[in-house]
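Listed next as structure tokens is one chain, alone, in the form predicted on its own.
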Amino acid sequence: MNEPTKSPNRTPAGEALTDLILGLFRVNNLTLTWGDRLVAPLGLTSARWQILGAIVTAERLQPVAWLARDLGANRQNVQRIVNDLATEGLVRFEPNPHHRRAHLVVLTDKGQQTYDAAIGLYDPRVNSLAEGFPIEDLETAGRVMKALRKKFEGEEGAEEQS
């Protein structure tokens, strides 16, 4: 694989975020692949996957919107994905008492019991990817994923506000 070309104007940090990111994005594409395969069986794919787990996991019911700021994710990419759940019924919509137009998405009984059997395929495969790995290091490349992604947000939010 070839090198990343150096910047004169990147310093030390700089050059190592960039061996991270370009790494990260290698990664990403590996992850959403590995997670298609392992969900397809159920019908899935890694997005509808994703969302299943972001509905499941939130404190309370969210719109669309929402879901989509906490993924990091396009809200109408989201929409068109909550549409299809929402055919298959694995999610309906509900009223949103705080918001006329922007429905709450809920997780049907079927959606569950999805999501639950890719937590079942799951739970294995990522037991066998983490041997070999010491817990401090998956702790502190989670800690600077986080970090990254606050960065990335504070930019977001920057941007937006200027």
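Just so it is clear, the model here is predicted, and its values are computed rather than measured. Numbering follows the first chain given and starts at 1. In this text, rigid core is short for the largest set of C-alphas that superpose within 1.5 Å between two forms. Compared with the form predicted in complex with the DNA:
- In this overlay on the rigid core, G14 has a C-alpha that sits 2 Å or more away from its partner position between these two forms.
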Given for the second form:
Number of protein chains: 2
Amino acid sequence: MNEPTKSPNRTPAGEALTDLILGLFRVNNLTLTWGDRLVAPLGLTSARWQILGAIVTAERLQPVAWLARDLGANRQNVQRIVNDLATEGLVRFEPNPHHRRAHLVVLTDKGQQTYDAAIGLYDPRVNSLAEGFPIEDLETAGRVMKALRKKFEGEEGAEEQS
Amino acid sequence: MNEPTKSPNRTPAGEALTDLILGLFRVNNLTLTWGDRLVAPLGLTSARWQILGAIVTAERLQPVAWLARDLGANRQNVQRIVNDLATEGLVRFEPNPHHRRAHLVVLTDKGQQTYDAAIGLYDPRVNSLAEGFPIEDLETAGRVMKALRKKFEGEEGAEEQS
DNA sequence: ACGATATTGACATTATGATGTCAATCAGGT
DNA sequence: ACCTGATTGACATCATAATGTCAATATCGT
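Compare with the form predicted on its own: the form predicted in complex with the DNA:
Everything in the complex follows now, all chains and molecules, and the chain you saw is the first one.
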């Protein structure tokens, strides 16, 4: 349809990556609003749902700051959302043996049920969304994301001053 | 490292897409902050840069609302940013032969120079970021994004009431 | 045990994005 | 020419994300 962004001193791979990034921005936004609508009946949002997911998939109980790092999100925003979730009874705090202030975040029964309900809504939708894609393509795209993430996070870590 | 989100009634393709989406969220955020830092010396942000890009790559001059739709962004926010850019002399408005209020957005010389400078900073960085990737993988990932976008936008269009 | 550094939650502020409304304007049909 | 509906920019409001600061606490080295 259109040749979005041409540039003389860009390698073919750089061109392909640029195209990928621009597409990625769009899909990110579309996915978020899609997710928002999907779980809105449960009183969730994409952000809340993501945080619940981080709690569920973590191998051990974690304080808020660790969840934030897992998600690559801001500590303060995660804190705010977790506090909201606690107010609504989806999560609660447990004492942390290793830290007096940094309480551990746990799903309540209601939180677990809500999360399960979200997954229940999500699964059939993502299945149908994935239909028609060669699974290797989805996996390739996933691997590219993981590799890009590593590269970015590597660059960030390399910020040092003499 | 970990098997993020398992679920019994999810197809293998759905599982792969889920993995892709979760990775996509992260890479989106990382890319945006990466871009913000990159063009900050020019007084730009990722968002401003994207809008300048939309103006540049559009085949014809467009009013703000069209740019917003091109970007898949909110009309009002794009309007606000474009107004800011106009205040700073990066873009200006030209009369629209077909509409008295919907002025056309044009890059000023300063705007063009700023955009070129951004590209000048970006190209070498994206080239090195793309190094090590098989170009077919990047292209596959790009195609997946485009296809997903189409699916989402197709779903949205199908919202009708009797 | 002590001191230096890092982490954490609370709080405050700002920046950005999302949503709703309104009047002006335009396009299409009659 | 008129009416209807859609588009557009302006404005207002709210929700969310980002950033900075602080005191409490923990960790590490000595």
